[in-house]
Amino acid sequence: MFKASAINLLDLQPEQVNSWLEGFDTIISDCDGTLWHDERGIEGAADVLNALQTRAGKRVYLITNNGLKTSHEIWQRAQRLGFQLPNESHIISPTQTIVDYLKQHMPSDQRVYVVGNAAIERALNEAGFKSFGAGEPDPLQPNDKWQEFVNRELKQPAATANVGAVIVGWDEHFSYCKMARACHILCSNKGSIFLVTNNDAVHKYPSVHIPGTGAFVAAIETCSERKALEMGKPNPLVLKPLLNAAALQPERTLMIGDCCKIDVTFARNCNLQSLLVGTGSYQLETLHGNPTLPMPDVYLPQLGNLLPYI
């Protein structure tokens, strides 16, 4: 109705954002920026995506890059800000997209190596699957030299035994270490997954920009020469689960987020419909003095500014 036009809904008539409103059937939404901000709803956001359910008889889908967190604890974290989901398999989320691309691709009796948080770990468990690494610090110790930490670690059999993946998330004890592990496993086994969680190179904060995962995911990519497959937006393959289950049309469905370059890349490789929120990084004036970026069909201030239409 709008394709990439950045069109804000407020300088719409109500009759034209009703119409736009009725042009889809189920909406898929971002969570950080765009519901919350760490424990912390966003203004409205809850009431307006409740609402888009008992009201407008929506199905809704929340999807996050945050590997920091298992589906279940996401769910939980929505529970607790107010939005109301039916149980967790409305949620989308690298750890989940992870395990269910591992049982179709690996035998559950490999092993795998996590440079990333426990939170990976979890998931893994869970599927029954067997991992290691994941939330430990590997230093090389202040006494160690390299090569004996190569000799004594890297070239034992055990090293890579029966090792069917790496997986990279965020990872605050990323190390040399951790990148000779994962660079060895890979160049020595070339049938080996390769997976990251995303490839976010940073957070941005007001007062500080911080490395992603994206920024240690290259640095193995570079020694390994392998490239990583992202389990997490924009790669179409998060929403494989629920065009396989037919629970949405994509020409049906809206995304919302809050970023240009990750949810409305995301939404033109899956032929979604696209919101941008500006409770992020991008404000509507951002989009008119950067013509390159992604634009988005449609734009609000913030999300709760959609509830008077509902």
Contents of the next structure:
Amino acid sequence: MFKASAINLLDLQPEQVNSWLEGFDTIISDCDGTLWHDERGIEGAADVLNALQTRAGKRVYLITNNGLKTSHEIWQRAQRLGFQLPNESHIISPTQTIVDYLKQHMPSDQRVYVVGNAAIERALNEAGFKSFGAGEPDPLQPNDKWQEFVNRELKQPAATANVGAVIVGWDEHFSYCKMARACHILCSNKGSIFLVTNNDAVHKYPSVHIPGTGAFVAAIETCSERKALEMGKPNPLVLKPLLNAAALQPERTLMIGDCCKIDVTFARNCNLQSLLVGTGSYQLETLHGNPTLPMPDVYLPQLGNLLPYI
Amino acid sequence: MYKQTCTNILSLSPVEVKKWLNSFDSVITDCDGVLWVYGNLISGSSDTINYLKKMGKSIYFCTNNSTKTRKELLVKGIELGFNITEDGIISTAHATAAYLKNRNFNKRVYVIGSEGIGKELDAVGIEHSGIGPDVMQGTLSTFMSQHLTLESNIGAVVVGFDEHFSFPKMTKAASYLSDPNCLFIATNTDERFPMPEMVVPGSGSFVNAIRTCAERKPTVIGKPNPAICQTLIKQNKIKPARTLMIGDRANTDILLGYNCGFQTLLVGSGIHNMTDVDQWKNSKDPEDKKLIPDVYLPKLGDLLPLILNSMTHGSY
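Now show me the form predicted in complex with its partner chain, since the one above was the form predicted alone.
Next comes the full complex, this chain leading.
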């Protein structure tokens, strides 16, 4: 309903909102900026998602591009903040999507090189994959030269032997050496798998801008001349497991998120309905000021606004 | 002559070679992949360049390699047997410093790059910081609260080749560049650094990382941006139509030639060769046509015997 019209649900009559509520059976909700800000739940969000399940009979999934936590860790946070979900399989996260993808496409005896944090390694190990590189500093030593590093470490067969995939995630230890290792693997073995948790470019705080995973992978993509497969929104691939299991019908599924570029685009890519909440970087005024943005079907200042209608 | 036809000079008659030689007075040549590879001379290149100089052509070396100063490139060139002076060297490290100087830049520069850039900035009196290791300390939260210091007088971020590239450097660059008044300069965008048998990151890889997290496009100093030759043209040291650009990489060297109105010679001793040119000839994309050189040789050293031959046989 209301396709791409960015209508504020609060401006509608109750009957219209009820009609809208009856238009979907499944909900997929973003987390950061929609349900919580780090460890602080957004007011009313848990009540709404819980009520949508218990009172309105909807199925709820949480989806995040956060590559710093495993699905299990996100599940634990959800529980701490009062969100009631049937089980951990209701969490869609890049680490889980990566594990599912590798299970389908890479022999289990192959190693995985991770330019990223320890959460990726935890998820891989839990699934029985061998990985190296995750969460480790790998700087060029002060008295070393890059040519010597390359000759010494990359020309060894061990640098690429049995490595079937390169995974890039958020990495505060990102370095030239990691770039060089990843490129060498990707160029030596054209059949190797190249995945990235998500392509977020930057995370903006008041006085500092932190590079996103998109910036790390851009460096490796440029040198290797290969494109990484995105394991997060807005790639519709992340919904494949649910679609394959017939767990939802796209046209009767609602995507809730706080980011036009990622969440609304994801909804479009998967043919889902969309609700934008104003608890992130996008409010109604932002939409009106930028008509080229992907428009959600409907809008609410915050998810908690929905409670009276359920 | 032979405009964008990729004519193989080896197939020309001595008279034609002589005519072609007389059509240019200046030579601008790339270095890596044309004159030398890594530390080794490509056979015949120094003899050829020195002979062209003897014939009265003015010679310029033009490299995108931002890791060395002009002085260091001069030393390397002389060691490998080239008859060259410092004025004859155009390098992106030097050109970047000149670019800032010409704009009367009076703030500090945050540099993601090598010593070469720092020394060239020192030489023109521009203060800078950032060169060398900058390793992540602590966790993200302790980094942000305790270790990260952002300077207040940074007016430009320069990105080139940096073996010490790191997350803290990316954070600083992205933060400085969030001010639209802060300049964003890339020394060059070569995606890979020339190294025999290995694919290794070049400046372009670092530049794209910063481009992504700063959400801004840089001003690119090096080839194929014609700015790198502007001084020579403005000072009338070269006349574009009578200048020959020699290179091994079409999307920097030959494209620079196209952008400046030079004649172009592609040599096959580095990145690109005839097979690549055939692809561009068959391509429907007009941008690809700019990559097709006027003439071609397998390597620069092949030119000297042709020059000598044209002297003795070509004068009827």
